[in-house]
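Take a look at this one chain, the form predicted alone, written out in structure tokens.
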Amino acid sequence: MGAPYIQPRQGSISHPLRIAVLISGGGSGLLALLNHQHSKPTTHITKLIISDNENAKGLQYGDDFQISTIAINLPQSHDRVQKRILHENIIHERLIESNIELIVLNGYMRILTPEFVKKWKGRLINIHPSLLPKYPGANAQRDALEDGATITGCTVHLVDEGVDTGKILAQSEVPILQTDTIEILQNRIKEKEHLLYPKVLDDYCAHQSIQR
């Protein structure tokens, strides 16, 4: 069960939700909804960057967009509880600092510990490479494919206490080909992803039904 889902207040073009999105490499998840936001009037505005990782690419589009951008490394500790919650303190500070509505996570690699999910539920928001509850945690792509699957896609989902196991929004189905290796598939389920994700958010934000 957890803590209940607490969604955030109806974003409008007037008064667009200020969104996060937590990266942890390239950002290229990142750069499609930064289009997608700037194509047109949109629900949501991201007022801020934040990656785990001061070398992932992604920050660029920070300079690019004109985005408040921030590495958050790990912090020095021993203890790796006590590393986790650190961590994760310091990115809730800056979250409540930039007056941060809702969190967008985006290609962001880390686990979020049940602690900081709770502060957040129904404003925390991830986007998995496989259709949920196949295939979840870090080698979806992987397991799809040593299981013999002929599809697989992506899945738009709240955040819970567990791994990729929140409330699904949306997906989006891919096929797969007896030629993939795991990089070409997952090149074609990103680009799934890259459409799907900046769509879900507009109807999330606005409170509207979610069309899949």
Given for the second form:
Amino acid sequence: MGAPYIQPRQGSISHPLRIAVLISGGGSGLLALLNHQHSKPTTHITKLIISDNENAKGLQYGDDFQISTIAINLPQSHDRVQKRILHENIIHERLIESNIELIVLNGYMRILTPEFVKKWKGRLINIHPSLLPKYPGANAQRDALEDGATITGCTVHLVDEGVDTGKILAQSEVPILQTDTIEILQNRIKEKEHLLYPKVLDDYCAHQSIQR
Ligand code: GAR
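Taking the form predicted alone as the starting point, write out the structure of the form predicted together with glycinamide ribonucleotide (GAR).
Shown next: the complete complex, the earlier chain at its head.
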């Protein structure tokens, strides 16, 4: 529902789509994408890394791969709504300045406002650590464990105005073992995410139907 999804232009190896990756923490998913993009010619290239947290470990990968990297902290304001809007406006300006054509949220732990989503809808992809629509939100692995689930997974989806409700591009299952802690499960899911989502981007950017 809401605004339509507008696909980015078709990327090609000679003219790859310019991607920004938004992170909040460790950035293992960002690293997987950068390794993928450096392992062979791809229809997309990471041109900008943005974190909402200046201490995010993942920011180091910008230096390692010589990619522009910016930490944009939440601005000071007593008004929580205003703070989010100001923050997103700064992010949007940076994306435009860098001619970004597609945004990937990988471990970006903020919910974007519908106003921001509308500007990028169809060009905004999220990686989520569950088989949506099960376990949306910030604690998907904990919720799956507490639910006694034996299977969970990861989802690559387009972002819409809701929370983890956008169009699903691909999913991959991950087993849950009785001995799993949240951390063990997080890492097992990440392994699958790192294999799945770069390939989904290959297809999405090339306007091909998604292979899994
Ligand atoms: C990934 O598992 C991603 O699916 C999850 O954060 C992790 C990021 O790890 N995203 C969410 O939970 C979004 N709600 P990383 O910082 O090591 O790439």
